[in-house]
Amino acid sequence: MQIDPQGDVTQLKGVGPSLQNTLAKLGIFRALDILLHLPSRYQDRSTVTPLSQLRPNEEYLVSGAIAGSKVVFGKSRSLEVLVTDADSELRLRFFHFSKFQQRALENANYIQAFGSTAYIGRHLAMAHPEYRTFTDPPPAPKPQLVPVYPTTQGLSQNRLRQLTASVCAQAWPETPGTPFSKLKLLHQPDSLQSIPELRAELALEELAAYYTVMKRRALKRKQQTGIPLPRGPGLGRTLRDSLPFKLTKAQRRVIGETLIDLENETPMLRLVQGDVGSGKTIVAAFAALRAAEQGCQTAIMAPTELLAEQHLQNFQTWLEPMGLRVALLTGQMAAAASREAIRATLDGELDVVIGTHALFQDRVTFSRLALVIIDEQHRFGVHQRMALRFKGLAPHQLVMTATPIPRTLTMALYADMDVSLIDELPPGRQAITTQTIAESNRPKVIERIRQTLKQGQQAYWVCTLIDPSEEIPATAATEAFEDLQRALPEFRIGLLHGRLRGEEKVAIMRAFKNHELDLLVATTVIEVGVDVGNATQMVIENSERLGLAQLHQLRGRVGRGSTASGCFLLFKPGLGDTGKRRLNALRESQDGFFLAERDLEIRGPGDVLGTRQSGEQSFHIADLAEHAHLMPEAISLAEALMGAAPGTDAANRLSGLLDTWAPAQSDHLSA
């Protein structure tokens, strides 16, 4: 029987509710995207490697007998099975066990395993490695390549596996623009040799879809009546002139662009661009001005409540003057305050609301939304920014990033959008020392920062983790916050992750920007937006578990007073080449556009058997570093189907690129 590829997952044998559940949490819907949710790398099990020539932080098939197990007991139980060969012997590590599997491991004579290495106190060892066990030594493996799956709580890899390989075994229709043999391809390749090339064809055909749906989008919104914001009485010259800074050249010449728009009827769509500490948030400010002198409103969106909160500060401080009302509503607000502010803004008592996904309640309602703002864009999903817009009479929209995205790429992924570039930081900004420093020398780190916090300045110390945990060797928020608390007593400590309530991260967060606290642990929480001008030292823990952009915005938070100002990276031992030439990266450079452009070189033509990386858009197939140069024969590609008459080849191609591509649900290209 021919599978229907658009039919949703019960079709499938052995899909009930249950599993449909499941898979949802995937994106998994229909039995296409079972076929579209490709392995994230592959694992290469045709080779035993001998225990001597272990690494760590490397994925490896090993063999050997078994010469013993034991329970073990520290921070938490665990089962030690270890492992020996002619020449070395590994550790064996299983966190979660039972007494089935305890007995069968002592019970086996030989194993054979695979899984990746990593130092657990002072051996190398596997943590739960996926393995057989064998009564006599085991065969040589048979050459294969294993696909390595995204999955969620409640499906395992295997279970995931054999769904997949038994709907790359049905019967699929061949129709023009569907890549069905090519995608069943990439689930069950012969060698890693084909897979790139694979990957490039299918990757073209989605830049396409992409591009065409961008293009039509802006297509629509031109064909759009708006509300027009001319120029009113003044109140932009007010506002520059209250300021107590300059504005650069580059700023200037955005809320030109900006305001120019927003004169128009055809509803606004800018994306501004700015790297770290550019001065976004100005231009921001003088369209929601522009917005107010025609008596419209505008509603700001920030992805967290300390960001949030910044925004209401400033908006205060800048538009409250000159007689605007500005006011935020957020989730953990109280109810009566929440209650007033919706009150407020639909009776058109306030001219800017900044709030976060508190924003899209169906209980709010503007009374005559013209300007939608939504800051750190890519935090949030198409559908929730359209939530925002229907809430107006197609209300104008800046869109606003400090995500750099490399210059090449910029006018292809945003076709639906007019762009904007803040290319120049303002005057006064201090240049960041940036050092990377193994985790042996952290003492001397803490040195550094004591002599900080002694000089009255402040300082962040990040970490990747919240807690310390057995399986992943890096130093969490709270034993790094209890370690410094010991180290350096005589100075105020706070601690900041995600797991607090929004009202106590706002609260830490605000006693950090008072100086009411010299020192803030904090994870990547932090990463977003919130200045503290004085804070001049940032110290990253295991910064080689981050990536480039995502360093870069870190750094960020310091160097935005008048004092010279610190970034080190810490890095554990193993340190590979690919995180070696990202930290040296960022050591060499703070211009986080040319930082973008190195994040392409670096992570090359894709490493098939690493972990794939996909772009801001979630795209199934394209990989932003890997393919950014099929852009413009994806461009071509596009504009020749999108002109083809009705019922040819090409247009039939194009139906079926989007049917495959840009399902209605589809979180990035949809609408």
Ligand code: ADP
The other form holds:
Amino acid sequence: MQIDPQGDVTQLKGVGPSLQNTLAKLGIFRALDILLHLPSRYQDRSTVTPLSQLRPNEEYLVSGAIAGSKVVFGKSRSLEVLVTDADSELRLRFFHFSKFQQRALENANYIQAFGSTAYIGRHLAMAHPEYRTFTDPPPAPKPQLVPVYPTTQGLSQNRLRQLTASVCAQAWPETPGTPFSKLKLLHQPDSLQSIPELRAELALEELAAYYTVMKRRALKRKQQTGIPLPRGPGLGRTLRDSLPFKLTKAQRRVIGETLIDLENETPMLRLVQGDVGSGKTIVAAFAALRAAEQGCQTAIMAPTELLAEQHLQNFQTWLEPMGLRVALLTGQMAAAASREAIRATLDGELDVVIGTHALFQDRVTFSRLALVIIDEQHRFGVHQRMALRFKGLAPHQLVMTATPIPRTLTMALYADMDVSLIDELPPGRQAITTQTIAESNRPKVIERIRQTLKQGQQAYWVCTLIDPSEEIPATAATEAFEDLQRALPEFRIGLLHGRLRGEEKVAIMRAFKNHELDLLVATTVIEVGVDVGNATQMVIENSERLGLAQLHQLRGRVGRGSTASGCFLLFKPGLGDTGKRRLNALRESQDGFFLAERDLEIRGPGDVLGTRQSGEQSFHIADLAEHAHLMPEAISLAEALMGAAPGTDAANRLSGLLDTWAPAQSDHLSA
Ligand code: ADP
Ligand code: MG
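Alright, leaving the form predicted alone aside, put up the form predicted together with the ligand.
Now the full complex is given, and it begins with the chain already shown.
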């Protein structure tokens, strides 16, 4: 039977309600979404690497004789298998193992194993490899590229591989513009060499679809009628005079551009780009104030609870003295509080409602919504962005982002928007001294932090994981927290990560802001928006695991006050060339746009799969670093197809493209 690409996954053999729920967590709803859930990389299992050539932190297929196996007692009990080949040896380690497995390994003579290497103690080892045992010397391996998928709890890599393989084996309708056969090839490539070209062909189509959605929306917006917000009783001046700082020239210009837009009947759609710390929030406050002057409401969306909470504090400070009512509405609020906020929103008692994506929910209805502000828009992701619609409404939109997108791309990516740039930082900002430091020098870094804290300043200690993991060789926040408590007993240390409840996060962040904590150990949850001027040092562990843009954002948490600040990028030994160049770029520059351009250069088309930056919802396939050069071609393709008469091949191709790459439209905010 032929698959219905748009139909849900339960049409597939073996997919029931429980697997359906798990797949939903990966953003897989339709059959098509399985094809679109692409491997993040491939394991090359075609060649056996001699044991003498192994390096740490790489994946290998190895083969050799079993020279012995024993249970060893270290921190925890583990089974160790010693493998030898012609001239070297390797230890395989199993931290979980059954009696049966142990006996089978003892009885076998040869083993072929696939896994990643790491130092355990002084020896290079492979923890929990996939393996097969043999009585006689094993045959040469069959050439094989095995896809590795991003997955989630409750869905093993193997199960997902099987599911995808069986979906690829089924019949898909081939209509114009639908790329099913190309997508299948990406799941089962013949060679690594064929991948970049395939990806480029698909990326071109995805970018063209994206451009089409945005362009059509821009055209539609021009025909809509919003609520004009002319200048009112002049509260703007009162706000300006009440600020503890003087607005920069760039801020004044961008506020001006925004307020002029708001006077129009045509809904505004303006993007404010500005590096971390350039002071975008206050621009939003002026816009919200203008709406309130006209008796209208503003909704502000932030990507995290922490940021929403911080905006609440700022907007209350700035706007409540002027008689505005500001409130919070997030997913983690207690039911009664959120019911009350929803009621007050509907009754028009609130002027500014700040929230996370709970604000998008249908149950929230505004009485007179005129302005929607989306902060840190890049964190909401391409797909949410394409899907955002306002039922029966045409609010003005102000979109803020610190993602330093290279200028060449801005026009194409934000085809639907007018762009304002805050190209100036507030005066008096101190440069941040950035140092890259091998992990082995951790004690020295701790000493530096001790000095900082002694002087009454504060610091962040950032980790990329919450809990220790066997698969990922990185220091976890919980570990670092205990470690630092031992090393720095005289200071107050807090731990902040995404698994804490909303109120706990807020309480810890408040304590840090009020200097009731000296050091904050945190995951990358603090990446956006966190603003504590007295924090002057940041340590980022395993900085090699983060993208350049993300590191830049994180580092932007320090250097906000008038004291010299510093950032230590700790890295694990065995850092590759690309990794080195990335960390060096950060050391050289603090300019987000410069770094974005460098990122493009460093990553380039050489990376087969690009480097997905964690936390960033991106395109299915297009990678802005890898495919930036395709943008002009994507735009002309889109323009050509959009101009085609209905019923023609070109028009059919366009609808195929949109069906594939653009998500279903959905309604979010209503009034
Ligand atoms: P962004 O959102 O662009 O990263 P914020 O709006 O959070 O930056 O501003 C960063 C910090 O700078 C805040 O503490 C803010 O109060 C402060 N700030 C904003 N504008 C100015 C200014 N013109 N002069 C001094 N400080 C400013
Ligand atoms: Mg901000």
